[in-house]
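Only one chain is included here, represented as structure tokens and corresponding to the form predicted on its own.
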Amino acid sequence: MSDEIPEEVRSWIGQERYQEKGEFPVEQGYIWTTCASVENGNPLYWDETVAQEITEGPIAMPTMISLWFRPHFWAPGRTEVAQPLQVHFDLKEKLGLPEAVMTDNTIVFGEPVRPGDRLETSQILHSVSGPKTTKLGAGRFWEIEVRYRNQNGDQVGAEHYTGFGYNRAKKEGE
């Protein structure tokens, strides 16, 4: 593996890419279904009176932030496969690293996400490391930020990912 990062990939660093609007509005039914799936009985998410007192109205669980950008497997008129975190998949392709794992994820929360919000997102590649070898194989680490904003332009959150793309280490006898 070359130490050199391709110019195209270097040009992505620090650039806001894949500015997208969510395919659907934040919806109360998704919030209740998510809470039910993990048995989260916090009245903030179930009781409008409690939500009004604490957060001036209903909100989504903050940890649901990326759910609103998980594309449906199919949508009318879609001609290409939609993937969340597209910069990650672009890096795998351009760097010739077919395998990848996320090694770290940090979420920073901003304004609450509320039913009816139409969220927008963008992705920023912050860095790509030189070649590294781990037990998984030879590859590179990269850092990606995903920014989330509501329809008013308010930041509702940001996720910071560290990924490791690699070529699988060959085992003895392969």
Second form
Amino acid sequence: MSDEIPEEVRSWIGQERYQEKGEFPVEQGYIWTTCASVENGNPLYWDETVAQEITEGPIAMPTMISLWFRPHFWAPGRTEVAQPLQVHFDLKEKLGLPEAVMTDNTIVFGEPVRPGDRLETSQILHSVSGPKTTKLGAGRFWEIEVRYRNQNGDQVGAEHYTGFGYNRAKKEGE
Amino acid sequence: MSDSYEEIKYEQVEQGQSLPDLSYEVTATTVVLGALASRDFRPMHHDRDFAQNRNGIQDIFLNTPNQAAWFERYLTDWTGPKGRLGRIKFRMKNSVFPGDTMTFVGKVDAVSTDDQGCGWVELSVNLSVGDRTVTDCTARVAVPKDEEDNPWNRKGDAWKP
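Rather than the form predicted on its own that you just supplied, could I have the structure of the form predicted in complex with its partner chain?
Next comes the full complex, and the chain you just saw is listed first.
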């Protein structure tokens, strides 16, 4: 692996890319299914009176933020698998690092997300490290921010990921 | 105000305070339901054969967005519905598999009021299975300052997560 970061990758740093709308509006069914999956009995999500009183109507669990951008598993005419965090996959390809893990994830929450919202997202690469070697192998760390906005332009959240792309370390005997 | 729920108020929170533990026995259904609820269709979260033979791990495992939802549930079980998450950060070290009993343990690291008058609680939450730490999480959660305050009413510059 060269120490130099390719010029194309360098040009992505700080640039807002992949501005996209979610494929479907925020929906109540997923909110209940997610609550059920973690047995979340918070009355905000189950009791309309409480939701009206506290949040002026129903909202989604804030940690569901990335769900609204996960592509359909299949859609008519789609020939390639759609990736929800494209910058991460671009980096793997351009840097020649076939394996990758996420090491840290920070989610910052803004305006509540409500059923019927049509959310928009964009991705920003903030940094790419020099070559690093960990127990997984040799590669680079990178930091990506994903911004989420609603149809009114309000920021509803942002996620910050630290990824490590690498070539697997060879084990003895390999 | 509704009396159908309990809530914690800022004045009741102190640095060093412990949250009630939460333990949960994870099954394959827990993992698959969590993955599909978060629209994560990748096979390592529903196909044991793929997890073992392609990923080289023992079984399907809980996915990241569903772990975030578990942390949220743990935190808002404690705060009540007026508790509003400002930020969570987590670092995953291991995985949660069917057959595991996962345990959440939390404590208050700091309590403060910002320049907008919003009351904040900083917490550490550890998710473990037996002696194995799975994920370390820190969270910043707004709680009501008094009977009249509701963190969900804060918008724009009045919300500083």
